[in-house]
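As structure tokens, one chain now follows by itself in the form predicted alone.
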Amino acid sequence: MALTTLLFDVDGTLADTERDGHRPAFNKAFAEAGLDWNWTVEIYADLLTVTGGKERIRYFLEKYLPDFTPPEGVADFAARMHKRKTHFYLEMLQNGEIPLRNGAERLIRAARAAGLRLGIATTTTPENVTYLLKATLGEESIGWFECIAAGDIVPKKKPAPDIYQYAMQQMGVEPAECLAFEDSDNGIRSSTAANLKTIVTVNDYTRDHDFSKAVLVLDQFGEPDAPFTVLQGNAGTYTYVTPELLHALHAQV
């Protein structure tokens, strides 16, 4: 089966958003809040071991402040941080502080005009994905992405193959004829599992994460004048990732 689509994960893959996104904006919500926790960039390392910024709130408490007992519960807390967390996120994301990570333009649009369909399937919230878009693409670049399953859309979060799964049956398509990319172990795992040939970008959170999974691993989509560099795989004689990689890539056993 030919390849018809392309589905992106958004945190880590499109844009550096955790390291220098979420993690500022968790801190600033936790001093609009009178706490002096500070996720340092060790710390969140660790917490993106698990999916989902509520998740990781939980998470958080549990490993590095048991004794820590919120009045309105444990759920009810990790929400309303979770809430002003991602005030300050979208802040940073209208003020163009977040930019795609390099290479990641160039391919959206080029995927377009070779006919190629777009999805998204991420665990971050609806309005970070819409807002990171509009912010990185324009406005009218949220109608690029035929489905953008995000959040709490399904059930379970990624490593469980659900948002992708999502994202095919919204769309109408089978594995066979997608592509998906990813950036870290929870992400290749959920891809996976959805029957999905993965492509990985790694950051500096994930470059020493499980891939043996995925058909090709870089440090970056790349552009002419800034080549990506193979990590796993190959890439032939390609130096940044256009469509006739992603076809020839596909077309693997």
Second form
Amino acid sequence: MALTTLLFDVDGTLADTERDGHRPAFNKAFAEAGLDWNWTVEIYADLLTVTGGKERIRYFLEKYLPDFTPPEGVADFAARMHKRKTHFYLEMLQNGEIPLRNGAERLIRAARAAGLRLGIATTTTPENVTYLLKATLGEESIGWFECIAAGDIVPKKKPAPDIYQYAMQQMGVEPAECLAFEDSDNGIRSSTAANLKTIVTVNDYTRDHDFSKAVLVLDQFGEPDAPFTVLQGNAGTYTYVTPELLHALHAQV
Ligand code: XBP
Ligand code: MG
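Complement to the form predicted alone: the form predicted together with xylulose-1,5-bisphosphate (XBP):
Let us now look at the entire complex, which starts with that chain.
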């Protein structure tokens, strides 16, 4: 089957959102609630093993503060903190504090021009995606993506394959005609379990993850004047990700 569709993860892939986006937003929510918890860059590396903000708060409580018992119960407490965290995160997006990663905008525009269909499969809250797209690519860019599959729309988040399967179902496409873009262990486990060939762009939190199942691992999408570094796989003579490179990778057995 020929390549027709690109499915993008958001956090860590389209934008470097975790260390200086989600993490400080969680900390702002804790501070506002009068809690002196500080999710440092180091602790957050461990917390990132769990996808989803509400799930991450609960994991933190279980592992780091087992004696903390909120009066409303852990699930409601996590939901309340997460609501405020989302508020602070959206504020950062609106202020233009979180850019797209190098080469992401060029690749998205080139893929559209080449007639490729675009979708999103992410564990983050839906508004986090639409605000990011609006702030970086403009209001109309929401419509460039036929499906924005996000957050609690599926009960099981990554590394389960569900969010990719949901996106493909919505778009009416088969795994064999798609490529997925990921940045993390949980992400590639999800896309691979959904039978998707996957291209990885690593970031500081995910550089050492196991990407043995990826068709190509890069440090970034790259630009004509800022070439990518190939960390695994073969990109031929290409120095930045283009629709032509994607067609070639997809055609590989
Ligand atoms: C991203 C996540 C998200 C964000 C926070 O994983 O795990 O939980 O950290 O988003 P992936 P919310 O890139 O694999 O989709 O707080 O909105 O859940
Ligand atoms: Mg990710």
